[in-house]
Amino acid sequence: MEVGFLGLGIMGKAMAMNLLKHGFKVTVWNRTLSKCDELVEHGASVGETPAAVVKRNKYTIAMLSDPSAALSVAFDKDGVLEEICAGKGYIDMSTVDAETSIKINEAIQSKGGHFLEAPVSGSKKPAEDGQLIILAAGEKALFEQAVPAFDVMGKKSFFLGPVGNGAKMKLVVNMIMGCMMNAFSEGLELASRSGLDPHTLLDVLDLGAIANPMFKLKGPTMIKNSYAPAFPLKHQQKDMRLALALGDENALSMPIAAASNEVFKRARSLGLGDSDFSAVFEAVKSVKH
């Protein structure tokens, strides 16, 4: 199967390598292209422009930053509207809200393109393992046709109906993992101030109803102050805002949503945006004593 990828982020980039180790044949493609090296040497083809990889595959991925960054390579001069036609699909599996999925999906229909959303839950580790969870969400037959490269790059995927709904599911999913990042934090802290050892908090944690990955994965290097980035705080932090947005337009009262945000926000004013989410700790450890 021959696939065009475009978007070698720390995500973008691992997704791509595993479909290379599965046999498939990829064109890759991204904004800086001294990234395409690495994939280059493992046998993937380069494509100038995004519209350059569209021609040349029949499916083409996607795994961009954020809304603007998946507008601008869909609509942009050289963009994925200028090849994209009849019998090519595209697959855009980017983190944005429900609007900028289906304007794009708008697009690419009315060239005769075929178009599904498919955000994903998973960071660094599991998208270099191949165990994300894929929120696919568009045209069924394409969602059919994407299962092999989706089954490569995940653990399980989920098909959500039309479009709007796999970016809906995503921001809900993020949403409520920003706000356990805050809340454990803030768990960490007030067992340090308190006399505690964070270590032992962390061993009571798991051995309760709320253990989970991310505190078993995230706690140890939080208490090293270490935030090499599995998912950079400035995306969190992008999520946030796109899933408030959504609750505004559903009138839906998210407090602990738009608190969790405002640390979020503090802690890329600390200059923490391109690292882990994780280092909102930071953010709430400078709050004085």
Given for the second form:
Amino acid sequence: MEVGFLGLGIMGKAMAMNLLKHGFKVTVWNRTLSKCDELVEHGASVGETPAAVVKRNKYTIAMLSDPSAALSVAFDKDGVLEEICAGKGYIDMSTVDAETSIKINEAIQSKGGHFLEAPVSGSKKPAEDGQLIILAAGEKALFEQAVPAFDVMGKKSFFLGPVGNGAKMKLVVNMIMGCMMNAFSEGLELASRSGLDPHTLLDVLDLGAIANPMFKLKGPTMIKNSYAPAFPLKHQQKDMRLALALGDENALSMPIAAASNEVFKRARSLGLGDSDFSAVFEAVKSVKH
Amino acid sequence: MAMCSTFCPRIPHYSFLGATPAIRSISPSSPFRLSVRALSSPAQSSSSSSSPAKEIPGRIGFLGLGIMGTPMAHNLIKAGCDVTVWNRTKSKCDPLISLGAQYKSSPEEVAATCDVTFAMLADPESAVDVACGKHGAANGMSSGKGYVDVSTVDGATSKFISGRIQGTGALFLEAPVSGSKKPAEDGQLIFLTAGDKALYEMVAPFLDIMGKSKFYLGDVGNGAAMKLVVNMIMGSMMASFSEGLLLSEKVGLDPNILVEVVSQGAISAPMYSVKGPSMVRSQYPAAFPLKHQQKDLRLALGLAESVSQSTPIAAAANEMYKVAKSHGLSDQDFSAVIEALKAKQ
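Beyond the form predicted on its own, can we have the form predicted in complex with its partner chain?
Time for the whole complex; same chain goes first.
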């Protein structure tokens, strides 16, 4: 199967690499072209622009960092919309708000193209291991056609209905995750300040009802103040902000999410935006009263 | 844990259930007979002890037969232990009495007639009352006995009780548990103990009957703190999960699918998979009463304040549980906190 791939950041690079390793012919594009080099070594070809990639491929996948990048790749000069047409499918796996997704969908469809939003749950390692969870919504037929690619990149795919539902599901999941990371940070810090060994806390947590892979994976590195980015904090805070906006639109009170967002903002102000989102722990530690 | 029952036939005044092969030498005046089965060579069971023998408790007291105490005491009885119970409401003792437990009408009498007394009370106030009140356990304690408080309380309460107990010459162990009703029934609790190490070692076999793992964390207060930290995280997680379920529904998603998506990923926790489906149906059968979760958050916030730590997420969660209590949901499962975010009917 042939596919275009736009966006070779932390996630896109790993996902495109998986496709290549599983025999897909992949045409890549990235804003910084040099990021394509490693993929080329593994057999990818390069398109100079998003439009060039779409021109040469029936299906194009995008994995961009935020709503503005997703809109830019679609709408700007030399963007996807210049070459999208009937018979071509665009699968945007970026995490954006529902409005952005709906906007891109409308524009794609107005050119006769087919659209699927498909944000993922999972960060760098699941991307590398092909263990992502794919939250797709939009055109069902395109979803079916994308399944071979999804099965390579992920362990499970959901089709959630009309465009916007994938975006919303992703935001809800990441909202819970951001709150959990904050709760975990508060607990780790309280354990330490109370004279307990935080590693023992990790052991206790791992045995009980609130054991989860995120605590198990991140706990040890957080205790060592090590925050190599698997999921950059700035993106987590963006997701909290978008989730809170959804809550606002629906008049739903979300005090935990609101409190968590504040701590992520504080972490950004401490310069931790490009660190892993677990670096919110540093913001939790830094407050003394 | 299941292994123990094959080693513990239901013999009155039976003791020793664990892995320690040490043999206790029995004085002629001992009121009970020991039947010991070491897990290692059978030859040991007939020899006199060559290593320092540990005191192995014969009669076990159990104070407090609520959601947790009842199955815990039940497991001890099933394993062949000699158990004497007390509960503020006597009728709660009846099922256990019919299974072979003895009954005394006050914590003091239980403590006086038992070697080790466990206490599982709902909150600091009851824990203090049962241990130190009129006809409290402390009045029946003396050198050679032990008191294991399995209640979840703050450090200061635990230290207060510990002081009173140890003042009688007895040993004290705080041992709050992680795990609610089902783990208690299944003998899968996690004990977070601190206090007298000698008592910890003595009661290890009983902890192993009631639980799947145990930690010894040092000085009194450390077990209490660890439990509060764990339940602080748990309370915040449940509150956040509630927000997620409601938001998914409000924006037109199926909350059951949210539960499934969560269960597939990095934030998948048993609590979410177990409670999610019933929360979606607005059902909250009490495994861990909401009032106790709020109590734990309140105590955790107190702990945080004592170490000058700001905990905005736990504070926000605590407010949600308080709102839920004001809606009359104190005795429902703590997952009923989701109701705090719904529009009042």
